[in-house]
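Here's a solo chain for you in structure tokens, the form predicted on its own.
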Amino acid sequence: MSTMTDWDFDPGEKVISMKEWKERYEWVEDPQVSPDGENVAAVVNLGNGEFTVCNNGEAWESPCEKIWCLRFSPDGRLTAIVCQEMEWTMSVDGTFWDSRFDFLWNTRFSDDGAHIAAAWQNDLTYGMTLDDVSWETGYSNMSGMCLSPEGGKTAAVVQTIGLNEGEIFKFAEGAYTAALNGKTWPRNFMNVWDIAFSSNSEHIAAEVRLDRTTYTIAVDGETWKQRYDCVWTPKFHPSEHKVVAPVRVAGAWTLAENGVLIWKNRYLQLWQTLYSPCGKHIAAIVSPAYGKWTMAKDDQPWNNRFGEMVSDPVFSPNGDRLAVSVKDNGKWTLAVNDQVWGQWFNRVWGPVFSPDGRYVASRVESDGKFTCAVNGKAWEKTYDFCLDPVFSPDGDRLLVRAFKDGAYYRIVIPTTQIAG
């Protein structure tokens, strides 16, 4: 299994040259690039209704009738969701899952990629499927499809109890849950979204709706005692059994954990609640204004206000530096510990922190062009696309991966080349 220790950060640049590709097949879909940037990959069709995939230059040896949802594993390994006479199944660098269905779809991995899931429908049932081993049992609808942390545990969100059109009092008396594994909780709600796993995949958290206008945080099928106007996405603590989640009361927004209210302030909105890795810190987007919108952490907001979007907040690995994308006025930028960078963009995408924290980097696009910038200054080579940069495990040096003029481009380069 790759880990990041053994990937190649030596400076240099590698070309792949992808114009052949589109000489050798009838025609050739959108490329997807390896975490390590060594392989760059694409759905090919070879013509009369065939489809393979072609890694650096290299073709699987099944065709398939279709093949969809491309996407390389956090440890490497290269997934296709395929079909051959007219069954779904999973590929994995080219090899069957022995499993066939209907339908199969939403690829999910886990953390360190030894594990992969998906979403399956047959005969008009609905349930998931892990490293090939399906649930049990099959549902007439589901949605919100994850996978644990480690691997080891898929859930959704469920409906156990048939509804017709207009069963408006059946709707009411609750017909979803979640279920762990395929096993359901004991309770159904009315509406339930957004299932959450704990740290160490014991336990899951969901929002649930009890009645038209009446929810709350559900955590391993218990509701909290208390009830609101209306509920987010919870959260987990990374180390302990403490979930929390925005909440509604009284026409404002603030943070409860395990149903008690621990922030004193009320905003217009607060969502994308997220810990500190180790659990030190909470931050959110909140709206402490109408149309404004910035970060709060512990319940104290940042300064800058941003008109029309925050989104994608991330703490560093240490927890002491908290960044996050910024729109305003048109452009986008990053902010990082409420100090917004200097250079602004049609487009930034989120931010990413080197393993020490000093280094703060995303992908960006300035009139069509794509680079990299760190530490709030643009590289000046452009491409015509950019994936997120990687930093190595020192954070010294960056791995940029882009596409220019038919190939695609592998380049390591110091870290203080673009930071300074």
Second form
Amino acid sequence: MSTMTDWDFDPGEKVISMKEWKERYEWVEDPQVSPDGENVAAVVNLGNGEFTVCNNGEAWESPCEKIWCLRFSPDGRLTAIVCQEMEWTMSVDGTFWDSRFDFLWNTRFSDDGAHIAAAWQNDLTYGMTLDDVSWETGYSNMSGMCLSPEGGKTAAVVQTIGLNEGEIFKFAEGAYTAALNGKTWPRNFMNVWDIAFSSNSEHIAAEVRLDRTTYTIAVDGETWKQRYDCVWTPKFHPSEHKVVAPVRVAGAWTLAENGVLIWKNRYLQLWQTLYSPCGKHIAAIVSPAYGKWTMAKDDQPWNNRFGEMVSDPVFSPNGDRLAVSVKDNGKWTLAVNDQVWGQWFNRVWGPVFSPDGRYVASRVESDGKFTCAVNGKAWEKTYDFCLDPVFSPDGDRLLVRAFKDGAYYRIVIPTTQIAG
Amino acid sequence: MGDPAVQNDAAVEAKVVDEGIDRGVEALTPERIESVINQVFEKETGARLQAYVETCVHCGLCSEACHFYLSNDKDPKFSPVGKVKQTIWEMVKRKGRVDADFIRNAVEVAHTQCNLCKRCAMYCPFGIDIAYLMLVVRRICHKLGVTPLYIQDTVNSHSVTMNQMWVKEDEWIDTLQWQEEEGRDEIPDLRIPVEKEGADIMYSVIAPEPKFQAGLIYQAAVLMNVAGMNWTMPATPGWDNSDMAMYTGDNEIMARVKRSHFETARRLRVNKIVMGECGHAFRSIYDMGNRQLGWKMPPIPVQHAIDFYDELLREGKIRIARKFEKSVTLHDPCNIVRGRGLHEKSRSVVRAMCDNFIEMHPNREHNYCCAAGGGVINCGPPYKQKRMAGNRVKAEQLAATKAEVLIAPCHNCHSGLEDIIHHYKLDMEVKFILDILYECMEKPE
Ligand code: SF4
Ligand code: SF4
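Can you now output the form predicted in complex with the partner chain? The one shown was the form predicted on its own.
Zooming out: every chain and molecule, the one shown earlier first.
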């Protein structure tokens, strides 16, 4: 396991050619890159219906009938969902979990990568498994699977009452609830969506629908007293036992905390609420007028408006800066504290702050060429594809992970080389 | 082939048993009806409803536009304005003081005697949009808890799974893997790239494809592979572009389902969504669902299959190896013709594939609806006879072409027209454009 401080941030370039892989295997699927950029891996076809994983040129030993969902965990382990003799399991660096499933999907990692969870189906019952330990109870359906940030708990929306086709009145009585580590809340709802964990993993909250037109938030199975026309995903305060959620009241959206409306403004839309890391500020994507989108921080909408989309909001680690990707007139860029980058791109990915918040970077694409941009300036070097940039702990170096002409490139440059 | 053979019978007049409506109506009280109707009028419909109600001069010019009216021997109760008279006008006039029997009739009229096809809006001198008025009736009925059972079950599926057919998450992924494997028998290196972040295209379908018509996903995969597209399909909910909540007036679930679709496309960072041959899903993504959320236009561009095929053919990315031999006619789905003007593009694709193309009349934006759209077919078997009786003009229109194959580039139209063909004993086969394109295109040896 590597931590970021061990990563090689010395300026330079490492190249791994994948051309030879293409000769060796029938085909090479879409490559995945490790967080530290040292490894590139892909599912490869050995022929005769057999597949394996090739990681930096080395193949995992046991071939499988099927392999999918190849993902590096945040701590750099390589995971894949694999099928042998019609049974599915998780492979971690080529070693299989003991459990076997009729199907396995939705791999989830804890923030530090130490824990791995996934959703399973066995004999048409559904549950979750965490580090190869499965829920004791299976349910007839499951959705919205999640893993707590530190990785100790799993949760999902589950169906506890069987429904035959057309049983709309039974449905209205409530067949769904949330399950934490496989244990359900004491009551059911018509619908449950979008479970959120508290930062200490002790509590969960979710959107619930009580009848066709009545929505509210439930925390650990207890609903807020207030009822709404609609709600979106709740969020826990980072340190206090408080929950906020966008709620729709009398046809307009605003923000509620533990059931009390805390924002004065009313919006045409409001979603993706986020707290600053210290919990001092709350921001959300809002639409102050039809077809106009922006960010609001503490109920103050930015002056800039964007016609098409606002997404991926993120606070800097110290909470002073708020960045978001924005789309207007068919082009994307970033906006940071209501300042819009000068250059627009065909696509941008989510903003990435340096740990000290000085820099904000993003992966960008124009004319089919990919590169990274920092503080509004795009690097002149372009690639066939690249991944999100990663800052060194001091923010002075930038790790660029990219592909060009069938080779993978791990490049470290001084951040100023792009930012100036 | 010849004239439609079946006369419509007394079944049309028979009282329909629909638990969704019957039990819903039982629970109504006059106070609740009045309060819900007035709440919708005051808080939701605003000036638009007001303007329509005040502008209509009851001239009946819209009648000749409606296939229900024409097919039911010009019975005025099936005319567009006749449907308005039986529903929204009375609600407005009586300020919401209508009884449960009134609601019972209103829900049936709005849900099963109008396809929201908007043909009548072209015939009204004031452009009054009867489809909108019928949607307001459906919205009121939704809020009253009175919705036909089958379509409500579909909306329930949307709310739980984000797809319309209760397709579970593992079933969806398994179907993609299975279709990829099937495809490899034909094209050994065929891929269905799942969850490929940064691809150019997210291909989205409606839930009947994985449920009953997985071959369409296979055909689309062949098309994408042959054309050399950089594409992907999601492994998460959000893959389904369909939307029956739009048709029951459950705007909150419509919004939720569309948000899931667009956020999935954004999560995968694609340049655009290409969607399969479906009309109502296009209306939901391109018009109603996105706008309910506050997006004037789709935040990630959406390209309908017809436009996509046309582009691939024009750019030479797909070539026709041999022409389709049977005679074909083409149905114009309301949502992508009156709703988007794709009729010349569909003709250019059909002409590229087929030598013997026969127009049905009327056509293009004047085409008759299939009578399945607008959620009508989704109200299920109780209404099938009415649906058949309500579209005799379509059967006559089809029969007159004497074509062997009917191309219907929309799922609802496809199913609805199969019913019509069967009911009226027409000798015609229904196909999607992709069925023929797949058959006729150049593929690797
Ligand atoms: S079915 Fe079409 S033409 Fe008839 S009333 Fe409805 S929208 Fe108008
Ligand atoms: S044509 Fe227009 S004005 Fe005339 S009855 Fe129909 S909706 Fe009313």
